[in-house]
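Below sits a lone chain in structure tokens, taken as the form predicted alone.
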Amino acid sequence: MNWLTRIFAARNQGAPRRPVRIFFTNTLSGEKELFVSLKPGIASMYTCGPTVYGPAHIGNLRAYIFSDTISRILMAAGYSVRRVINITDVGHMVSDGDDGEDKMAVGAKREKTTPKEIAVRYTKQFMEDLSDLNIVIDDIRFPHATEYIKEQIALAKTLEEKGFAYGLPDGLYFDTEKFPGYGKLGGLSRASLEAGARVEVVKGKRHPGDFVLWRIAKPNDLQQWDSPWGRGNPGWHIECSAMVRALLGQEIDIHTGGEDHIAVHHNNEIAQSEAATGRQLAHYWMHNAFLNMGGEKASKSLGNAVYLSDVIEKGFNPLALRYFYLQAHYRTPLSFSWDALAGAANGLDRLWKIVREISEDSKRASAPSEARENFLAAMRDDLATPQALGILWEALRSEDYAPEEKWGLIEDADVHLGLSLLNPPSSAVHEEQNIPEEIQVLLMDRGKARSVKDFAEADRIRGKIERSGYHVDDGPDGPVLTRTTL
């Protein structure tokens, strides 16, 4: 059980018991509903990992802060949440579809090294990545592709049995007209699934929406295994579903991913799932819109891709990133600009400093408050986290509530947002060391003059520094620096 766990766990002990109503918007109803679970007091998601190829970028990572914000609120309001992160190391063509290289070929050797070297090097990278935003993942499951090559050949053969599936010279194929519901997912038309599938026209093939279940090896393979159609390596989709199936069951309540998963991966998932059971893969689909570097997708083909570490430094806390994202709603698509960020990394600066102050007016002691109960139920209503932060923000400011009821709604505040709010970092922007030497000998210079009194030296040096592209707000700690400009 992780910290963030039996908080929740010592947060309802004792709790009257009563169900606690979350909406969802669900991209298979194109409406929002109730969450309801499979079975109550658990709830299961599976969320689509990243390819190993390289590293995650910051668009990729808004899917990862977007899932643990679900997880978080089914956490505080007592459900158990078992999570799956899938890391694919096989499969993934260059493109979404079925065609090109694999990138982890691809990766491989642009690095003059092997799959797996790749892969251990990317995820390591990626958790890494996860740790930094303060996603929680000591209860999350990250199986690898590769480790269930098994189970990928026998949902293959099981398609095949059922007759869903044909055999090609280069591999075998899942026939999309045999699956009635093919394009549920998002309301896709047969018609508009095929006009624009970023697929590879294959001789033989049945439909232009049929996709691989298993590929047979090229002679240069970097990866291959035994299959009942001939030595080779599996189609991207299938390891989900196998995954899916292997550990969280038959049947999930909730499927998460970006909004480009939607037309190709995720109805393919969905065909191919139920075709083999029968039975409904996810209740609950959520996706969460994309991130844009000057008004294109962010992505590692367009050449546009910012990385954490990037982030990181330019000086940035890696929460001010989350703040970033929590400002916008999940599916409204997110601009994202250096200027916008030192925007979020300044906001969250002074949260913290507010929270400082509160800390000590409250003696940590906290009280319930109706700011409390509507930034909950803000949380609760398809994560309307922009609504959640304004409620924060006033209340915080508010003179109508007692620091008690202030601490109270930072505490949970907390816990849904992952802002570090209970012991927040003496900068949300810069470590001591990434501020520019010229701007720390101004800074020590407007200290002394504040220290003897001389205000108007300090004044003076205060502008110089904010000319530079710097804030200043003096805390309880000592002054706090954030960039405003880069």
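Numbering follows the first chain given and starts at 1. Since the model is a prediction, treat every value here as computed from it, not as a measurement. By rigid core we mean the largest C-alpha set that fits within 1.5 Å across both forms. Compared with the form predicted together with adenosine monophosphate:
With the core held fixed, the Cα of residue 48 is displaced between the two forms by less than 2 Å. In a rigid-core overlay of the protein, residue 419 has its C-alpha displaced by under 2 Å between the two forms.
With the core held fixed between the two forms, residue 70 has its Cα displaced by under 2 Å.
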Contents of the next structure:
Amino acid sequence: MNWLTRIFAARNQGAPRRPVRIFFTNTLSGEKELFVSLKPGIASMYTCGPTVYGPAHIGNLRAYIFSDTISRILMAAGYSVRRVINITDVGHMVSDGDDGEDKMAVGAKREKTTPKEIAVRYTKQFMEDLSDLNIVIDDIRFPHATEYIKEQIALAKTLEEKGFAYGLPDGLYFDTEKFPGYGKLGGLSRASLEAGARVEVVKGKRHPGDFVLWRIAKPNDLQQWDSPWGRGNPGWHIECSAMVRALLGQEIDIHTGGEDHIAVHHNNEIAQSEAATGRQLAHYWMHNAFLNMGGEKASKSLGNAVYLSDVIEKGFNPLALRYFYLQAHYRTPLSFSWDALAGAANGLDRLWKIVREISEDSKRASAPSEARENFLAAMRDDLATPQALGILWEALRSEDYAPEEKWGLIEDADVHLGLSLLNPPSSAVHEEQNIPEEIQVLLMDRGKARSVKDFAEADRIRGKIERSGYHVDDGPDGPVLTRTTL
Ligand code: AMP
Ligand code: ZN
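Could you output the structure for the form predicted together with adenosine monophosphate, given that the previous block was the form predicted alone?
Below: every chain and molecule of the assembly, starting with the one above.
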């Protein structure tokens, strides 16, 4: 049980258990559906993870804030959530298709090291990004594709034995014609496949949609393993099918990813898994819309990507990015600009300020309220975060609710939104303590220096603060200032 589940278990003790109704838009049906888990009280969720050949850009991070929000809603409703986010460290080609160069090899060459070293470097970075964004990771498993080669080979072998695969000189391919439901996710027709968007130049491929399960190694491939088809490496899609099965089982509740995964990656996962087991891989497929930059999708290859480190370097709290995403519905494309992020940062600062006032007025005692019910209903209605934020703001500003009712709402909002509402960071702290503005500025500059690991500069600023009569301690919720004798 992780901390969120524990908080809610404690809070719900003795309360009458009403069935909680949660609705999600399922890409499989194209409709909003009532969530019913396969096992009572347990929800299993697989999220397609990053290819760790470089840092994840903020568009990628939208996908993980999205799946974190789903998980928070489920946990708050009493589910025990079993989660996997895979780490792709082999097999994902630059083209997203079956040919070209492995992204890990590209990363290794760029940084003059090995794919393994690149994977370690950027997995660490990814985990740091997730925790900076307050994503609950305690109970998530993060398997690497290279740790599940045996399982991927076994799955490909099953598909071959069942007649769903055929061999070509360069590898083993999945025969999409043999799988009648191919393309069912997102209602992809064969005609649209034939239209050529995905035609890759692989000689002998029977259909443009057919995809590689096992690739025969090219002489200078940096990562290769023995297999029944010769030395080589796995295709990209097979890792998810194999790891879902190994870690969560043949059938799971929820599978998530960005909307770009619908057409190919997720349809291919469905084809492989369902052809092998005869069971439905996932009952709810959920996809986040893209983050765009100036009208184009944010992407490393387009060279327009912004990273969380850029956000921090510019002095923003990473949670401002989280707030920016929550202001829009996950199925709505969102345009990034630094001005829009500054607007979100401002909104979050104001929210933290009002929360601190209510914290004092309510003495942190909470009471139920209609606003709290409405907030929960919005979150459970397909993650209607813009509406939920609207309800939160309106209630906190309203004179109609007692401070305790407002505090109860803040507690629920904190758990669902992950915006550190119960422990607003330092910017709100020093405002409350009547710290002179020049000290606040110094404290902020020190925070910026620390966030980019410029500890020499941070120490220099600390010295200045101390000489002005304040002592700085770094507590779990940010720096705490105490006045020293002047
Ligand atoms: P990748 O590392 O490319 O496999 O992507 C990791 C996750 O980010 C996947 O779920 C993608 O669908 C998602 N993703 C990629 N680009 C964007 C974007 N610009 N906006 C939102 N999600 C994205
Ligand atoms: Zn996947």
